[in-house]
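The chain below stands alone and is given as structure tokens, in the form predicted alone.
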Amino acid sequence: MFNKNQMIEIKINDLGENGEGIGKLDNFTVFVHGAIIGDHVNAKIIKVKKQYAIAKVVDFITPSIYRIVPECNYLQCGGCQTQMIDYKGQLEYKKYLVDNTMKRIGGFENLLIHDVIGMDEPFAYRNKSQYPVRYVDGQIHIGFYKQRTHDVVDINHCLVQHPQVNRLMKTLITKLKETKISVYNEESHKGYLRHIVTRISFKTRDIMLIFVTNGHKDDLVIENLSKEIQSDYPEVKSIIQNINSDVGNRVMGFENRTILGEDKIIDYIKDLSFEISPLSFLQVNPIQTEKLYDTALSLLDITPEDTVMDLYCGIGTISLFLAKHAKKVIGVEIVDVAIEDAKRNALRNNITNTEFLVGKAEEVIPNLYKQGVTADMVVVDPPRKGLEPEVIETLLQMAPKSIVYVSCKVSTLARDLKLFSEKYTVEEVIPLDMFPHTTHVECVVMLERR
């Protein structure tokens, strides 16, 4: 057993979901922060629980062959935790991930993992920023989490976020520490301003800013900031005030006042065009949302004959691009607004076989399928805890003749795979890097019925 401060020795052979090294002595756990695949590090233990223990690195032994000097000058940051391999390394990485949980939790010893498709330029990708604001030491911070607290680090360039971004986030926290700002407190549930959320089309460079209140304090503060920013970043087209006087972790709540401008801007995914809102769900990597939306449409086999669902569908932007090659597409999705966003969708790109739907998806669907409604083919897009229960039963009782899985999160994926495999065929999976130098990994896999 080990003891709290110990010195140990140890080689790194995985990675955490954090991006923490793992490595095992005597076969007992270790997680060690500051370590990745291949290092050997000298390492103190912080912390022993029953089944494992968290270490941090001291020194390098022999640091790994992927190790790199991060570009990054913020690395407390818990955005990007694995900057400091490099970008083959991190490719490689993930396609074992994926491998090694689809066997492990799937039981899926001989499919084929695709080598996951990257990014030419794996920075300034993000579409889409939230910027907590906080006091700390009587200071305002405004930038991102430390990793595993709630604690700001204080930053105003960041290498994953579009230039025009980091440009107007310099100068807007610049201005707002020069206000007297009321700030939010997690603790007292007290303070005015929580977050800063930013939004930008890639394609017009236009951009949303919202600030995130909670309540009506100090309105006329971020109006008249408002005024300033827009006179000096004309693309600012939107300024929203959005309300959430919740207690929970929640960043954004579901009341929204336009401060100035629209009430949203637009995008663009290759020909098509959406309404973004405030509360619009949209892939956060437009470059290769692109690329993950002709693998999902290249597997799939579209008929004028056939009828589509798209299970979880946002505010319906895989759905418009099925719906060019269907008889009718259905969309289901849990938020009332991105349904309506996604009804407007359909009518400014002149799409009419579409059909949204507001609800559960385990409860919409089955009592679609209780009525009658079947479809030859599901896209499924669910959030990180993957497929309810009820709608994987009644997807099986459906039986589709396809079903194109695309998952954010490696472990639901391989666990709801596992209980399809009861009658499709799972033969391949494949790998796409939606948020470079993170752990997450997006996959894409073609259900066959048999």
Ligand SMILES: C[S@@+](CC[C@H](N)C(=O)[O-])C[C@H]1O[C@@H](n2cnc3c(N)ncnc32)[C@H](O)[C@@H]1O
Given for the second form:
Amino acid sequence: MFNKNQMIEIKINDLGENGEGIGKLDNFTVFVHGAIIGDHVNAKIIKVKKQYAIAKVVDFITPSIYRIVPECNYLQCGGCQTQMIDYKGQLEYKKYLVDNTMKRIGGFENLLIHDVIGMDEPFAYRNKSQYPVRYVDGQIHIGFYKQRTHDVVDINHCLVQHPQVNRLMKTLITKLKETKISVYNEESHKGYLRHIVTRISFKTRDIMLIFVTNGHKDDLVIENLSKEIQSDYPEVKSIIQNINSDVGNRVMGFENRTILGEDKIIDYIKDLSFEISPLSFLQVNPIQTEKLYDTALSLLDITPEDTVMDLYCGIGTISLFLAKHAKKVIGVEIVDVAIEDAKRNALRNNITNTEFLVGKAEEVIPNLYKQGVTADMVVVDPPRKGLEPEVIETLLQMAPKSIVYVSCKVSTLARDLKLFSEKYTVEEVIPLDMFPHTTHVECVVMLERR
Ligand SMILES: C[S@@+](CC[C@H](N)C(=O)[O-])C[C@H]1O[C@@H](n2cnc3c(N)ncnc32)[C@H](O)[C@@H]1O
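What about the form predicted in complex with the ligand, after the form predicted alone?
Now the full complex is given, and it begins with the chain already shown.
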């Protein structure tokens, strides 16, 4: 057994969810902060639990062949976790993670796992950023959270954000720090400015800037700042105040007020246009989203006779993308404003063969099936917790000829695929890198009815 402060020598052969190295000593798992796959290190134990210990690197005996010096200067920031691994190594790791999880949780021994579809240029890929604003030692800090904390690292240039957003944020942060604006305190739940959120269209380069505030105390300050920003940055087409007075971690509230310009911006996926309002869900990496949707479409091979269901459809992006190839697409989503967006987006793109239903997929799908509604093909794109058992049971009864499962969490994907394998052959898994420099991996899986 290990003791706190004990020095150990360990080889790292896996990565944890937060990018920490994982190794084994005497069959006991040790999570090592500061280490990556392939490192051989001396480390100091900082915590011992029943099942595992946590350590941090003291020095490197042999560094991993994947180790590089990160391009980012903000090493404390928790936004990215794997910038110290070269990009090719990150993609190889993600493929290994998918393969290993499919075997361990799904019991799939000989599944075809493709190479991860990566980015040619894995920086400047985000179309949305959320900067918390806090006081640290009497100074305003605006940036991102340190890993596993709510301490804000002061940042004014982030390599995964769009360059136009970096330029805007640099000016805005300087201007904000010159004001006496009141800043939110999570403990006392007092103070005004909580977050700055930006959204940008990579096609039009239009930006939406959102001030998230606790109440209205300093509205005049953000109104004056907004005028300055809009005259210096004409690409900022929409400036919004979002009011969030709730205690808790949710970034945005439900009430919006347009300070200047439009109340939405327009974004594009391929030739389809979408209205983006402050609360609309949109995949954050537009370059990889197009590849993701193309992959789903090419797997499905839809004909004009096919009815397709798009479960967990958000603002209807996949539904509208598939609609021109199908007889009809039925989208289902739990968030009512997203369904309103989806209906409006169908109209603005002159698409008339879609139907959007609001509700929990686990309730809507069994009800539709009871009424005799079925589909030839189904796309599911659930949140990280995966599919509810009722959805899987109903799809097994409905038995569409093919199902495409889009997943952002490989462990729940493997669990669900095992249940589908009663009636479906899992043809192939195509992993895609939606979030370079993090441990997240997106997967597209094709299921064919036997
Ligand atoms: C990963 S997103 C996919 C969104 C969309 N397919 C896209 O590509 O933009 C998952 C979506 O599932 C929705 N959702 C979460 N739980 C749900 C449920 N029980 N039933 C239906 N939709 C749900 C979320 O609101 C979110 O829009």
